[in-house]
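Below sits a lone chain in structure tokens, taken as the form predicted alone.
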Amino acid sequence: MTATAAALSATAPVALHAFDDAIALQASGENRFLGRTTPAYWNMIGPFGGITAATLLQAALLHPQRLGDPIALSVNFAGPIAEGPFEIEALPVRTNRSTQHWNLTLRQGDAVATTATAVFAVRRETWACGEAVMPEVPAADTLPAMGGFAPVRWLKSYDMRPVRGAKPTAEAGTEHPDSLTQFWLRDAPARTPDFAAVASWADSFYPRIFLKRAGFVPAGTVSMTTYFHADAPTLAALGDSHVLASAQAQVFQQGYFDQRAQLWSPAGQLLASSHQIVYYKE
């Protein structure tokens, strides 16, 4: 390689990967960030839940009133987003010594389609003691991938290895012992996850109704919850690792269920657990 090429090597930009193109954001005044929908992470009829939680914690994330990191973030899906550019308003509402409180909210014109409140925290290293047990199953690099859910586009962004659960596969209308779905995930292309990326992840389940009922109703998540255990040196020392993510519904009842979820390190620590109500139709 000639001194010149070299130079322009150096200097070419790196590509954007999707994820970080779909949650980009740019100052818009005080508190107020604007974005916008790519195709990478749309659903049937609009963005995927998960990536409009990354892209709300994301605001926090990149305020310059941030205290810390987040330990919680709870969305809730107030009505649809459209292709193309939205702002989103983060309000840090009350900061204390170690803990921040943000409201955020998503507007497309007028319209509020999505409002979330986060928790931030400094993290102090004390004793620690996990309860929760990770599942035992085959490592990933022994699964094939799962093949999409046509026209969800988002599911291509993700190499998901499935355990159980991958889809329905029993005749329509019949009901499946349980809900479970158990898979490995991460992006794809592999990316470094962070938290804005585990936001995303703890939405990466298609609802639990396809499986318990075998079959596919319009369903789509009401409000979301996800609880972070892990901090970021943790989050960067995965790498290009897969992450089990694990999700089950608790009751299906009048028009709602449930749905509980944890996202595990492949050494079996517990990086994050989430809880959402969905809505369906029959």
Second form
There are 2 protein chains.
Amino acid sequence: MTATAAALSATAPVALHAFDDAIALQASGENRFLGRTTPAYWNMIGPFGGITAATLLQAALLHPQRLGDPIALSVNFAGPIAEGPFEIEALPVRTNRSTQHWNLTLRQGDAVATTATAVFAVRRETWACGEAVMPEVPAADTLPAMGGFAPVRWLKSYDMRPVRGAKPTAEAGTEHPDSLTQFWLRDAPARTPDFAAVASWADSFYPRIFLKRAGFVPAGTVSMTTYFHADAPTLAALGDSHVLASAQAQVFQQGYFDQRAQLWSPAGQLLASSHQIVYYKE
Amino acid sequence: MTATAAALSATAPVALHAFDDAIALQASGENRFLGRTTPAYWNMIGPFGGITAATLLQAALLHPQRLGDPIALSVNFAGPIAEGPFEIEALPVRTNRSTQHWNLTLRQGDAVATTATAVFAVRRETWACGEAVMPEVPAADTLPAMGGFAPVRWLKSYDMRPVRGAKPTAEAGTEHPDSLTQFWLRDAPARTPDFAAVASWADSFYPRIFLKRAGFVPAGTVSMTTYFHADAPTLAALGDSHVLASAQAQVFQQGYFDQRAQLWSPAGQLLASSHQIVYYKE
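To test you: the structure above is the form predicted alone. What is the structure of the form predicted in complex with a further copy of the same chain?
What follows is the entire complex, opening with the chain shown before.
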């Protein structure tokens, strides 16, 4: 290697992971960040909701006044996001000794497309107990990766290894006994997880009504909340492991159903729990 | 009855239920409402979180631009609320054809005490399915009312008929096998429920760690989200029935635990599901 080649090599840019590229934000004044949609996380008619949740969280994570780490994130999908640039306003509305409360707003032009609140906290060791028990499932490396069953780009940004309920299997129009989906999940290509990754993973389930009704109907998440139970070192220690993702609805009623989701480490730690309410048309 | 007595009787004020008194708001300019704490819903060092959630929701319910009914409410308890007056700002940040998104902020002076977001929607009849099944429990009228086990005033504003986990029962310092509490619940005195009542009911469980650890430690809800699955006529039809309230934690970790809650009609309909993340000190 010549000296010139060595110098070039040393300064050659490391390829940015598509997830980091998608949540990249540029500071643009006090409490304001600029971002833009990317093709890798495109859904049917807008970005995948998980990447929007992750990007809103990222604004608080990047904010110079940030205190601690995320423990709660509630995201309201108020309107469509068009392909292109957007602005996020991240407002630390109250900072206490060990907790911090955020209001987050994603706008395109004058239109509010997404709102969110986040709670950050400085965590410390306490008595701990995992009361919920991880489902017993085959290990990720014993299961084949799922071929995306829907023609949406963002599914290719995840490696999903279905355990059950991966896709509607019954005859269209018949009713499935439950709406439970379980799969092993990681980013594709693999990426060491952080809070933003978890925020996105929590929305990685297709709408429960597709499974329950064995078919496709118009449906979309209206509001979702994620609680982060694992701290940053725990997430980083996962490396390129898969996590077990599980989701199920409780009730479908008058155009809206709920979804309860869990993300588990391979060792059985509940990393995050998440809930959403989803519009459907039938 | 004399004509005078009849006239007096016809205009005699109907006594306001303490709940209606507690969530009463007075319009005070565009998007602004004035309220105040009341003794009937006082907790240890501030108002019961449920009444704060209900009062924030009430601001959107009363707003002249309101569209539809609540389907989601996320409340962040950012700081203490002192006895006395407060102001709520209720901002309809986006109104679509059939959904409306709200930012809600409760302030005392310049301090933000509570923030919330709400999603309202015009609901319509669709295919429906109650996938989750109500626990089998004895009927409310076969169970004695619980005597409040903690010296807090708001407990007297509810009639609770415990099924299990009503209060810590094991020896202090030992660990309870689970954190599940179930009780039949209604307002005391009885009040025909509405969305505000449900928002308050969703927070009517004492902190799960009291049960799990069989003792009292400092603990308080930081963020809670409630999804409303029943419409207004369904709630009104409950009349003075009790609802079955159920709550359980999944994980206690580094100073925060979660709680998953359900509210069921006596006929087995899931009226609302709710989740919260709670600070604890151990």
